[in-house]
Amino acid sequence: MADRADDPQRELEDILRRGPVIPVVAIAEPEAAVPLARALLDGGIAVIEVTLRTPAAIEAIRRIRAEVPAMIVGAGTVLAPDQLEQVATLDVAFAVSPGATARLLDAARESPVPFLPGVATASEAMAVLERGFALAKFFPAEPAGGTAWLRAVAGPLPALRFCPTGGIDARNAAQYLALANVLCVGGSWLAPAEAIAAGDWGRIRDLARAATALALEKAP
């Protein structure tokens, strides 16, 4: 990976813009990691978030990093400083949390890994801004207010840009991507658990291609 810049937020913004549809995946078996990443890449998706929700996650990240170097790999569901330290040793491109505790934000300020904290309220958004984070995950997006919430905070919090995740799929992703304060969206619909379990890489490739069309619409 290229040497990280002095501004991790700028680096993270570049990654999110490269999405701008990012599959959020839970990988149960390490053997699925590489064919999954290759199917997504074949469909035009170049950024993936592998969540730390399964025992296989760390090994899955290792395998994708080693065998699919064109894929930009981030670690998701990072909940504690020790997890952030662990994924930093894997040289992931970024890390994502569903929320933002004080301890985690402190650790993220000292970490070499660009970090995307999660927010669900205006107060939480203000808190991450105070810590120097101008990019945030809006989660869970649909239950927390969806596009209406994002439009509402755009005025009072113009410096903050979002990656909404949670309840987003092919039916509503374009509505989020149309917003000026949205850099990208994340979702599990690109890699359904049943398709991964069945090794249905063709289906995943087709879903990725459809998402890539949304990405082209978002491009300036």
Ligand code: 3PG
Given for the second form:
Amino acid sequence: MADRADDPQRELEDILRRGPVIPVVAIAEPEAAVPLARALLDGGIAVIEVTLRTPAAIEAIRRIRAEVPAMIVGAGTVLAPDQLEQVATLDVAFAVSPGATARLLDAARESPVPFLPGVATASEAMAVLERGFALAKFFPAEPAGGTAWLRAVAGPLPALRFCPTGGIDARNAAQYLALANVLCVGGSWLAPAEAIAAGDWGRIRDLARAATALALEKAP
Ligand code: 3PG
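To complete the pair, please output the form predicted together with 3-phosphoglyceric acid; the form predicted alone was given just before.
Complete assembly follows, chain above in first position.
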């Protein structure tokens, strides 16, 4: 297990700011993992969320960790405490959930892995704040209210900052990144399933380059 910062929230904030555009990927074949990660890195992307939505996900995380050490790897779609335990053994840099059950939040507080819980309402946001989490994934961002929702909660919930994902792409990412309570955005548009399946790493590198330009705009 790598050394962890004393404050996992602080560590997570640093990682999210490193994005600040984070590809959310579903990897069907473990063989795709390393070339995918290298293409993203070539395009200037240094943080990736590998979702646990495919049987190949765990092996994909292992391979990227072993063969592309410059890439910061998080595990996504963590739905239950046992998945959090599993990804902790892979030494992932962070874990993300689309939601935040009480069981998962309790497990996350005990886990060495910095955890980003998902919220889509003010009450859910308050529940994660109550348990000491000051960073949240806003999911699904576009259907749940988009940038208007984020602006609306900035007043009553100033302590919470967000990584919106869900319906974000090159057309609207900059509008999210311009908000003060948004640290980064996530999305699958950087690594389309068909480009991964076709091994079109050049296309993924170019999408990553375009996203890196957005990242420069967010830079302080
Ligand atoms: C996620 O888990 O964050 C989403 O599936 C990503 O959403 P998108 O596919 O709309 O980018």
